[in-house]
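Starting off, we have a lone chain in the form predicted alone, written out as structure tokens.
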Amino acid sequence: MEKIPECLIHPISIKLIRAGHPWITPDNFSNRFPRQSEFVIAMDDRKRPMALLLHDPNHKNVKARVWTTKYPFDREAEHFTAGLQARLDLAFEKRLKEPALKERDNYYLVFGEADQLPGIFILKLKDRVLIQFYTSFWNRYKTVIQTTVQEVFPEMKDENIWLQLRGETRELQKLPVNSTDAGRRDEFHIQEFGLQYLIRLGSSYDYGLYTDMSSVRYVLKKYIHHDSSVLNLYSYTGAFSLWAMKLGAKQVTSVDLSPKYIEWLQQNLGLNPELNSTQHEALTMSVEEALVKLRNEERKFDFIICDPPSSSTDGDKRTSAIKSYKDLISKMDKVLNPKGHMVIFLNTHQVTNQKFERTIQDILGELKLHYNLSARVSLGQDCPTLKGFPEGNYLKGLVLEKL
């Protein structure tokens, strides 16, 4: 094996290892790293080397991510593929252990860094795996990767692995791939609770289900009773909608925009003939002007879910989540019941829990609105966060009681 290089790095990225983050970001010292160098050994101010690290020079906002801190960093880079192996099978094992996860068909096998794998996220899709990389550096290691996941669902087909590269950036940003067949289109249906879902894979970035918010939705169960009426805004393919339904709302009304997740949304309801879908309403337009025209027709809801994407833009400007809620949180007041609920959802590790927290206080202060904060909701079960790493605690949401 080649001698791998040794870099400083930044005093900040220095003590922000130090501290439990994994990632290293572009600066005078990562753009330095050489290029052709699949590792890198990360070197303190002192010249003492402190981690061994995954190199992606072609990533735009994430340089290198933290493989191990354990020293002797040549020896864990010449048995890394037993290493991966065995950073696998860990966190297989812990997910078919969580007895939560056998109440539905999706969940995730690898949660990226909180499970000690960099830029890696598996899930489960009932008898199919998505494998979706965040950095191109794993792309050399898929075999691996896939064989170790058959060798823990020896069922497993090769032609029900799928590999997708996800993230920010454009060149990451790719339809998932079937393994066997790159053209592949895979429609299947998965449980999720009780309710079944249609999924999509190879046709769509998205495959249909949030599964992050899996957990999310069993922990909201206790807000929506037999009497009550729930307004889903954002509402993409209905999983809050039906699960609303099932938990025996009276009335269930989805909002979005897109035709394409309101004919989603409908086909979900169609897989589920025990709902009574004539308790149901899609209106396919915008989340504002559908609070318009609900409070226009003196409309009024006992719980409000509201999940908008981190940014959106409406041709002229790009508008963040956080920036609209002053204007949302108004309009929803008007529609909500008293003592009825709204949870408010954040998708950004750009702004902290204590910030989208204080900035929620601030915009019902300035609107002279009363509301106890009920719960904090984040991530759980099988999407596990890690101490020191803000930006995989990117799922934020308040629950708030109208007074």
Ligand SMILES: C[S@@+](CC[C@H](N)C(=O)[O-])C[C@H]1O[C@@H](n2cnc3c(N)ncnc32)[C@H](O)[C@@H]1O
Contents of the next structure:
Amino acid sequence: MEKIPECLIHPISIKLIRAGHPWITPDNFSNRFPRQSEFVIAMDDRKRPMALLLHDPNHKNVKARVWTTKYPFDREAEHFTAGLQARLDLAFEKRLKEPALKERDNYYLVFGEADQLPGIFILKLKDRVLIQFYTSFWNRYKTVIQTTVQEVFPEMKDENIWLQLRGETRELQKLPVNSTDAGRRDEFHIQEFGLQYLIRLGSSYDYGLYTDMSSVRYVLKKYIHHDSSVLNLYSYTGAFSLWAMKLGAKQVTSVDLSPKYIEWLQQNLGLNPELNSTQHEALTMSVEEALVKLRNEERKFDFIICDPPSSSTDGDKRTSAIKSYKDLISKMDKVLNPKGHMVIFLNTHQVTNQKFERTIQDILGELKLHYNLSARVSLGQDCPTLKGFPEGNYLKGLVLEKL
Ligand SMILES: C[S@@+](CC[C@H](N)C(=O)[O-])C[C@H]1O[C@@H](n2cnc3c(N)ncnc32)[C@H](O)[C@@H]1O
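Could the form predicted together with this ligand be given as well, to go with the form predicted alone?
Entire complex below, previous chain first.
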């Protein structure tokens, strides 16, 4: 094996790595890592080797990710494939031991950095597997990863393995590709908490159900009672709406701007004949518009779910979800019953839990609204988070009770 280059890293990176943060962002040091090197050994300011890094010179935001801080680094690199397999096995084993995951066909087998597998996410979707890479570093290890999955799940056929490159920039936002036939599209049904959902692979960036939200859906069941009326804003394919109906809600209204997702939601409803679809109403319009319409009709709800995209654009300007919350909370309040709850989500690592909570408390103060913070919700179960790595803890939810 060629000698691995040893490179000084930025003083802030030294601090962050010592605190458990696994990323190196672009700076004067990381931009000079030798481009052709797959691995880099990071050195501290006293030229002591401190971490073995996986290098991705083409990534816009994350130039390298920590593989290990344990010596000897050249040995770790030499036995990299065996180390990778061992980490995959450990992650799979954890999921197979988790009783809560028996309640659903969809769960994460690997959740990136928190499983010590930086930039790799692997989803089990019934008898399919979707392997997601957030860095093209992993492209050359596709076969090793696929084989390791199939050793643990021997029933997993080659044609049921899907691969996807994902990320924040356009070059990384690819559709899932089938491992045996790159042009293939796949449609099938999976169950989550006794409900059926339509999953599509190969035709869209997301497959139709947010699995990182599954444990949150489960936790929120205590706010939905028999006879609740529920408003699901930014409903996507309706996972929260169907779940509310299954829990006995007497009326559920879903709002999404996209006719494609509302159509998908209707297909999901059709897959669950035990749900009474006459108790469901779909509004294909913007949330802002829907809240005004519902208010004018003097409609009231007991539980509101609000899960906006982290940022949106009206063609002219980009607004972050946190900025739109003042207007949204004011409008949601007008259609929420006293003693009712709203759960508001923020889907970004750029705002910390504390900042989100503070901003919402400030907004409630400015609007002179009286709410209790009943609960905080976040990633859980199959989606662990890592201390010292806020980027991995991107999902935040606050349950507010109207006093
Ligand atoms: C993050 S997804 C919501 C996921 C959903 N809560 C779930 O758990 O399945 C965001 C959704 O918001 C919709 N959307 C974006 N901007 C919107 C707007 N202004 N009004 C209504 N829907 C919007 C998108 O079409 C998308 O389906």
